[in-house]
Amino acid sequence: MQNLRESKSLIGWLMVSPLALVLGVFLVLPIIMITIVSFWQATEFSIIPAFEFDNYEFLFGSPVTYTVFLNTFKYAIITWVFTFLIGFTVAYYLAFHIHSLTWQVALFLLCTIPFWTSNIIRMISWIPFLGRNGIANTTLISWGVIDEPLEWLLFSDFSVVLAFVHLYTLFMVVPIFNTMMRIDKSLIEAARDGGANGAQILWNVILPLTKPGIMIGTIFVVTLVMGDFFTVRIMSGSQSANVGRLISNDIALLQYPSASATAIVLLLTVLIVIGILLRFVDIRKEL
């Protein structure tokens, strides 16, 4: 019996070790290297491998850091609100109003069509639409809604959030739809037989049972938005910044220790946010 247990343990270790090796090489090792470099010193001409806290002292002592982090959280929260509203609505419609599995699959694939192209192309496609002489302004002027082009449609926080919502809504739709499809329809029928109306069923039955999917989608959207820098740079016309943009600027200036310190702080911030989200629901049931 003991030999059998040892054999099973050895087989389990052999099955897990390749994955552990891949995670160690491509995830843990780079994070360790970034952490080490974040304590180095950088001059205008060289990088000195010296253990010091100057990068972190400068980072936390600069008011720009707090402004950029607040800006990052602002984009993440606003994007989450819109992606949740759109994602929950789409998933609810597909799960409870489309009864044919064929149509559910077809409409779900229809939602993924924009993702068949590059994120950059989908994001840049908004520029001719929202520009001063773009389709949106031209249409509104021709309809008599406005007298002159709206400047805030492009190169503003509005265009940044719009691009984020466009890019990341599917990451909210997929986990919510997956969770809703697992809900036992008899629970909804029982609630309806008990006299509950549509709003009560949605609030007391569907929403609580969909929490794991909502949390998974939230983690996807929040982490992607907080780490994205290219969208902010392009859609804001370089007039706004987030933490990713701060890291990108340091790298462009060859200030790798400073960029590493900012990356570590961002990583810890994201992990704290994820830890807080995981306190509300056990998403292991969905994995």
Contents of the next structure:
Amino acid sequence: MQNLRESKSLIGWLMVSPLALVLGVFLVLPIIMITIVSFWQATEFSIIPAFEFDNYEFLFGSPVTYTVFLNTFKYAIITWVFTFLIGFTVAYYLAFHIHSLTWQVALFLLCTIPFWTSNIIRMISWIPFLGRNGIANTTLISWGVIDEPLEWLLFSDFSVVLAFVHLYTLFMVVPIFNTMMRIDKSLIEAARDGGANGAQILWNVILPLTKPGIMIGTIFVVTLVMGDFFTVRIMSGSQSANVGRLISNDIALLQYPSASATAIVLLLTVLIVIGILLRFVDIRKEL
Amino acid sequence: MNAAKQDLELVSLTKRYGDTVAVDTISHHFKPASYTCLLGPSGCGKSSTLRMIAGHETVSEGSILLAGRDISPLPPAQRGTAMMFQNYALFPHLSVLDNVAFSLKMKGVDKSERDKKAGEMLELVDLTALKDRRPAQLSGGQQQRVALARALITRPQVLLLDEPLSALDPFLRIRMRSELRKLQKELGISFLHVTHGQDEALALADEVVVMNNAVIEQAGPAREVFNAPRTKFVAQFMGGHNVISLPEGQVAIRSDAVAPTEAGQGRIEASVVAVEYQGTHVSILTRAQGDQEVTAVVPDADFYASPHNPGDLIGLTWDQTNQHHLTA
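To test you: the structure above is the form predicted on its own. What is the structure of the form predicted together with its partner chain?
Shown next: the complete complex, the earlier chain at its head.
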């Protein structure tokens, strides 16, 4: 008996070890390394191993940091609002208004079509569309809606958020759709039996029961947007910055200690945000 | 209120799903303030009928009258009906109290008022102590009582129950059915209860409506439907009956009305196939003319006074009044 139990725990250890190894080497170790490097010293031409708080002091002492963090939060919040509104609506339509499973699957696949091309291509395709002489502007001019090209369509906060929403809405649709499909349809009937109209059912039954899915989608979108640097660079035409760009600029200048410190602060910020989100909803039910 | 005006009546009610007819032009008048069971095998149309009355299924043809008005085009909450769902359909994110108060909240009743009314309802089903729990923290029987309270708070004229006892264990089922019966008497409203268990229907119902293949086979007081089945289906579905082909046609006779006699002295001749002791009774399975199986259920004292063994030839007899002619 004892033997069997021991061998069982051994098998258990063996089964988790590949994943543990991968996560250890490629996630935990790099983070430890970044943490260590963030305390190092750097000059214009050298990096010196040390244990100093210079990088953090500089980071928290610079007004640029606060502006950039604020900007990152701004992108995250605006993107969240739009991905949530679109994602919830799409998921709601798929889950409650399409009754045949075949159509549900077909329309769901339709939602994933943008994902068949790479992120970068999808992003860059916006440029000829939104540009000064792009399709959007020429169309609007030819319709007579505007007289001269709209300048804010491209290389602006608008285009950054547009690209984020385009890239990440599906991350909202999938978990919300998944949660909605698990809602017992007789609950909707019971609500109607109790006199609830469509809006009341949505507010009192569907929305609360969909919270875990919304929360999972929110975590996806918020972490993706807060960690991004490429979309902001391309879509803002290098005119606005977020934390990711701060880090990538430091790396380009070989200022690894400073980049590491910024990365650690960003990591902690994102973890705190997720921690706060998880306070609101218990997503364990969903996993 | 005038009781006669609260009658529920189905008029040529039909439900079609594409080409399939789930309910085929049924008409029935339900007695007011009575406990009615819609009984039948799965797929017979009883649930569709109930869901049409509740308003969760559209009516293909015909109408549903309640208190003299056609309620079939109305939304569920305006019909004067309330439904208790098979799996109870309690809102998992709401407390017991909020579940019961749900319909009041939808009507815009303010919180203190609806909590007071919901509290009274919970008192009725004896759940006051558990009002702050979530449905998942309740037993099956308690969940059912919450569902009952939630349905009754709308003050329905007819309470519709969709297989309300099927999710409970046998012991609880028997206890809950007496509670349902008691509640119906106290409230003085109509209960319409869908079930596939004839024992449940017999135990509960003032009136039993037996459905099969989308139509009503027979309707009447429980005792009448059991004692005098009109069709072969009803006789077999209610159980405890022999269906025998006699020269005058097919008849149904209750198993306990059939008595064994000496060979040659009965109405028909039969050979004993098996004898089963069942405690208070002994069941004698016989094979009569034309390869028909006939069961006689005899009090154990009578059987052991003149026992029969498998292979014996015996006669079977019964009273003419116990013989019911079957139309189909």
